[in-house]
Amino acid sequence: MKTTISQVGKYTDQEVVIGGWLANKRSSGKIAFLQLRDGTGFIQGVVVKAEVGEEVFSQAKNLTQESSLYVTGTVRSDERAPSGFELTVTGIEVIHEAVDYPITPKEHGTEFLMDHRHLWLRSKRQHAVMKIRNELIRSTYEFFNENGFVKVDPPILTGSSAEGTTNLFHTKYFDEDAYLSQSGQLYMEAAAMALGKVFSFGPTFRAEKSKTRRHLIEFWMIEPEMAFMDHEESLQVQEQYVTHMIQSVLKNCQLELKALGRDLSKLENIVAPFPRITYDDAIKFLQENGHEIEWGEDFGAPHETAIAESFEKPVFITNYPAEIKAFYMKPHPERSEVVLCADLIAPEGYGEIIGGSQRIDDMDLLKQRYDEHNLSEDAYKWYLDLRRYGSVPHSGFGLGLERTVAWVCGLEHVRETIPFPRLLNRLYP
């Protein structure tokens, strides 16, 4: 019976065939231990010389790392194994012999591993990260589908920007200027006016010359927009969504979290509602704790980390100054100098994972913002139409997938959170 490693539990004490690769091996005079992987998981194959004979045992001892194989064996329960099972090997068929695989079990430097990212993905640690990333994506679709949202795909090539063109990649669209999208938000607002509650999931690009552990040049965003929804209602959706993702990972990725050595207690505490602190109070808190920052300045990584350390859950920082936020954010009804917005800061120093706000729904005010931000009314005429024809209160937010993966996995750098990261000095592989 041909099966996969993730499904061997169905065949306890039965003989199966698994197609996979040799991740590692060790052997003594009479027994060989094969660490096998097949993409669905990892399992140990045990080859006993007295049971398989000289030929198969010699074959097992001479296998090279990352050679591809068909392995025949009997599934055995083993409480010591991470998956609860191991394979008593009875036969081996080599499909392809790998020679001089460059990533050995010894330690390698970061640049070496990044140069070999196409192979590094095969490691147990990277496998765990990618499986958790996949679970976050799967649970995202589950949450929004169960809550009445419609998936809409905004364009990647755009003629305008949600937050200015300073950090955008410029290209030519035949005879016109175009940019790689830094956000699908404006288009999602249009979709919300047609479909009520919508979300997008796609790549976004920032031409920021940043080398921090939190930044990528290309990353993926989940961007919901909701008609007839105010800022407070949007915050509730955000915390419910994050709670759903974290609980889904805890339920479905126990092996992967264990492989990463993640402290589960840090994640088990992530249940809505989340604490909130205003920008005003955050500034006061930082000043009282020795940070040199004044009202009107944006927060950097050290500021966000200091605030997050005061809470065990993600924390919303609300009502930022209008001057440091995007043109489309709705002013606070009682304080025009701040806007109805919030950033959700992850615990443990992982920084902002969500930015959101209630959007301006008044056409005259939006025109005023165009002037203040030197935006072309011709380029944004279509966006103004959303306020001209049946404007309604509406809100939305964007979640950065890679920072969320880094937080959930407990990673030091976002470069491990995406299959092929694009960094300031890296476009290969």
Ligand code: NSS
Second form
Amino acid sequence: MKTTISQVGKYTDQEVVIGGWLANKRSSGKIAFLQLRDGTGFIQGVVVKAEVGEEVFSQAKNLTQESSLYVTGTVRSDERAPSGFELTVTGIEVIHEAVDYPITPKEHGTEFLMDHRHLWLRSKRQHAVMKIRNELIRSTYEFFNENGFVKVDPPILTGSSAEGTTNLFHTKYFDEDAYLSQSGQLYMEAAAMALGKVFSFGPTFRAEKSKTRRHLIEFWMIEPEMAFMDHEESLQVQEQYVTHMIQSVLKNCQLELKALGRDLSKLENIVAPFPRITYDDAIKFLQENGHEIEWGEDFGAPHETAIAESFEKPVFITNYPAEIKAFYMKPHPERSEVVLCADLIAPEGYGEIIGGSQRIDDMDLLKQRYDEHNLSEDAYKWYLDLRRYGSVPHSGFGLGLERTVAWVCGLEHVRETIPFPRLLNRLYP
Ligand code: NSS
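With the form predicted on its own already on screen, would you show the form predicted in complex with the named molecule?
Full complex below, order starting with the chain above.
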């Protein structure tokens, strides 16, 4: 019976055929252990010379790393195996022999691994990260579909910018100037006025000139936008959504979390509601704890980490000064110098994973912001129309997928969170 590693549990004590690759191998004179992988998982194949005979045994002993194979064997349940199963090998057919695979079981430097990202993805650790990334995406669709949201795809090529002009990725659009999308938000606001509750999931681009472990040039964002929802209601959606994602990973990715050595107790805690702290209180807290920061300044990574360390769950920092936030955020009704917004900071120093706000719904105020931010009315004319024809209170947010993957997997750097990272100075492979 032809099957996959993830399905072997259905065939205990039966003979199966698995198409896979040799990840690693150990052998003595009498027995060989083959670490096999097939994309769905990893399993150990045991080849016993006394059982398979000289020919198959010597074939097994001479297999090279990453050769592709059809392996025939009997499925054995084995409590010591991470997946609970082992394969007693009876036959091997080599499909293609790999020679001198560059990534060996020894340690390699980061640059070397990044140059070989197309092969590095095959490793157990990267496999686990990609499976968890996939579960975050799957549970995202599940959450928004179950909660009445419609998936809408905003454009990638745009003539406007949502998040300021400093890190815009410029390109030509025939004779016009265009930019790769920094955020689909403005278009999602239009979609919310047509469909009520919407979400997008797509690539976004920021020409970030700084080299940090949290910034990618190309990253993927989930952007929900909701008509008739105020800031507080949006925070509730955010904490429910993050809870759903984390609990889904805990439920469906046990093997992967184990392969990464993730501390599960830290993730089990992640259940709504999440704590909230105002920007004002966060500044006071930082000042009391020896940080040199004044009201009106934005937080850097060390500030975010210091604040997050006081909490076991993600924490919302609310009501930032309007000055340091985007033009579209609605001012606080009692204090116009701050806006109805929040950043969600992940625990354990993984930084900001969500930025969100209630949007300005008043046309005159929005026009005033265009002037203050030097935005051309031409490029944003259509966005004013949303306030001209049936304007409603509405809110939304953007969750950065790669930062979330880094947090859930416990990764030092976002470069491992996406199949082919685009970083400052890296476009290869
Ligand atoms: O700039 S954000 O804070 N907010 C927006 O873009 C809003 N227009 C979203 C919205 O309301 N619809 O970015 C949102 C998130 C942020 O919290 C990070 O998690 C992530 O996007 N982000 C990044 N991830 C990786 N690399 C880079 N450079 C990056 N920039 C933002």
